[in-house]
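Below sits a lone chain in structure tokens, taken as the form predicted on its own.
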Amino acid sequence: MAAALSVETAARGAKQPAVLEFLKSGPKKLLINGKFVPAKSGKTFESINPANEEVLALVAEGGKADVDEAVKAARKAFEEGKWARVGPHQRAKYLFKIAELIDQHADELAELESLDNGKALTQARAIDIPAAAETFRYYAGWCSKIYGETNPSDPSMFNYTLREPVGVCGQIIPWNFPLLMASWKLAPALACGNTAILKPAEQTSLTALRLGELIVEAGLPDGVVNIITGFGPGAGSAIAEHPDIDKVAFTGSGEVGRLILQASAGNLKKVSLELGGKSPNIIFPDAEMEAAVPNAMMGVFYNSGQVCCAGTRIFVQRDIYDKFVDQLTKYTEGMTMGDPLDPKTKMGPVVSKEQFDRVNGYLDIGKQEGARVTTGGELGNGKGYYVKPTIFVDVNNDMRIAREEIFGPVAAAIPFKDENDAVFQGNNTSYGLAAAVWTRDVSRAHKVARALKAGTVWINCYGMIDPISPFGGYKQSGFGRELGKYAIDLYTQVKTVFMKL
């Protein structure tokens, strides 16, 4: 009873019953070889409710032993099991069942997905989980389109190339959109004909294995998709380090992925990094500001800030500086935090108490930098890891707040000269994810998309993500391209066959 009692506290002012039932369910268990299992040491960990501090659910502690378990059953699944007989059609079914699963548990997953995560339920609805269910739509679409090519060799040669699968792929996601980032990963990879052992956050791993309840409902074979809950040390560096892991995809801070990269020398699996950002958003005194400004502000406080690709630096041309600034802090003002299940919520609080932690000192590093705080520059009252949105201004773009990734709201308000100033800035970072240009000049909207190194970049837009455009960084922002089709190249590889006529 006093379990039930703290689940119903936990998760207080949720709707869905299949949400209540998932978590008074008993300790959340690893996904190997199709069957939900404790982990070897016995070991369980708390998932929190950042909104209220308290603990949601008990996950199992996965670590070595249990990724060497789910490699086997991933190894064995992709070399000699029921899914080395699968054809692209029957994978296409399989992801297109997937796909239907998540759009029929839509509301259950939504408000999982905010309660873990304390992402206003609101937009986890219309966004975090649509987007996941289309991942997985688009890329069923592509099982039956992986093809190799004849090439035109000596005449005494059939020569041709197969397009084949990596093989056992571990998957290593962040706690900031848990679905959707699963979905980026396991979709692809699983369209290509790979197995897969995914590892979520420790902070968010209740979507991830509810979605491995869902595929384990679609029918996949034993193994194919594995789901190891756990931390970094210990489930994160061993799929890192695993030696019969062909390919690893890593999504998360660049400390960590200089780790895995530095790992992945053992066997020299083939990685894929996407790392953090500190996104240009750049203002030109031709923009439509009545568009401007509330994407400005989106672009920063969207998911509270914790956004690889926000556009945390604002620059704003000299001319329209202080005008811009003073209607950016008036809509921030109007910005309602609180409860994420609040229909009327626009932002929730930060993930954790390390996130919360980690976001005051910045706002205590902007404050001894010198930078003048507009709206925010504080911490929500009572309990849940608030952070109320803050604006910097007279930033400079040496300022810590300028460079090192926040990962909450927090804005830097940057003045610039010119187009040429504009990009110097906006290019003087170690980062280079995403980047957006506000202006009604065609020419030099064009101009400056050009000369941003970004791997993407919005033109009178902020945030626009579609499965079928690629996604990935300049720098050390990482480096690979997922979706699109640029993500086949992360989970295939390439054979050149020569015959002899």
Ligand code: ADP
The other form holds:
Amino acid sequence: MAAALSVETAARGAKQPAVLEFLKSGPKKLLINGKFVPAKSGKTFESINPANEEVLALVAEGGKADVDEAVKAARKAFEEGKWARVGPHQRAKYLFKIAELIDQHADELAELESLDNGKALTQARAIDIPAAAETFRYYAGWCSKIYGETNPSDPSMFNYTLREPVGVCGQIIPWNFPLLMASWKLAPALACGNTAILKPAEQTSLTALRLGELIVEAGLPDGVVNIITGFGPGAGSAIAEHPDIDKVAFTGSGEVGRLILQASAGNLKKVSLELGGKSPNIIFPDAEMEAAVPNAMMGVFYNSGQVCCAGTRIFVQRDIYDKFVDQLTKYTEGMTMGDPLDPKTKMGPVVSKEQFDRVNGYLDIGKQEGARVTTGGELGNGKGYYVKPTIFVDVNNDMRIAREEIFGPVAAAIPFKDENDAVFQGNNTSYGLAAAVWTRDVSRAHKVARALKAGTVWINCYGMIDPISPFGGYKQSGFGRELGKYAIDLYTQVKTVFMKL
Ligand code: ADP
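Okay, that is the form predicted on its own; can I get the form predicted in complex with the named molecule now?
Time for the whole complex; same chain goes first.
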């Protein structure tokens, strides 16, 4: 059990005065209709710093009654409020303003993210926060570029289409990239003229709430963005079930994805799901090893392995298998794990006690299944939810550690014979979020990229994501594509108009 709230202890090492001020300003509230309010139940829950297990903040525990209020506000804003009359240029201005405010507060947001999630501060500052701003900026550009069409129908008709917003969107996000996931959800929804109810993950509510403050500062009309913190069953399920929410966008586990899909059946919400992965990273003998080894390492251990598109199954051609895993092990042993606020840290703790126990369980499972640990395989010492980056070798693609998403710093290195075998084993999974191939043979690279059943394939790199390009899953990794112009499809619906001339 965590100790009583002491911001000084929980946020030890924090340097940003604005972060301490935010944490000390009392229990965090819900954003409903432009105002920060406590949960109707009066309940709060603790947000824990996973690096030291101390309570960073108390956060309002939203429930069904709060979701109802937020939906009322979002509906009103959508149908009759100021937002309904806001033109595309003005919407763009709002989104640009949010991006600018994120940039202005980047140091603060990065530190808050690092404290709340446990990710390395340098990575939050270099990636999460600028990418969140970039996402808003990218979709600001889209506001004025969402076109309908004129259709060559019968000459007696004037026939055209309108692309209209879907309406009130429920957006449920996970804890691995809290601010970035909030921006992937909110930016395209707002660009298309929708209103939103965002539910951050209970482990990491803080940057979404700070973003809520920035959104209010940017001057968005009341009710356009509502933020309901709380648990999955309770706040999340109330969103998924709500009869007056038109669309639900979810990123998280397959298990919860299925619940969301079922709950959405009531009023036939439009649903998009971005679920897990067990992505293959395929290394051919002609790959440039100086790049393949460190990228395979970061491809699986980045963000303590808590990345849905992590390259957790590293397939290495049999002739170079031993040499490759040796090098991978050496590199991994040189990776600094520790205090996320320390600039030298490359890997922090995992996000929560629950995740810590879960990952630890998989370390045992891997050993029981007969895989061999070359490095790691155990937990860190002392306080904080640290798990040492772990490489399992002699892994067979049928083992549980090769089939189930662990969502922690655990790699499975699997040998393959030839190209066909690599593709077969790579595709032999229920997931299909991402994949990578390393080779200098251009033709093979593209052949393998085509053959892999995954929403994203990287060639000679790992983990590139850009708001310009779609992201989403094949198979049980979900459906719908976020980012790029594809998110405009998710957040609009098309109306056909016929007029008799
Ligand atoms: P993870 O396994 O990565 O923690 P989850 O799928 O459990 O991911 O959680 C992702 C998000 O889904 C979180 O915001 C969580 O609160 C929410 N959630 C969990 N259970 C439900 C549910 N039954 N209905 C709606 N949302 C849920």
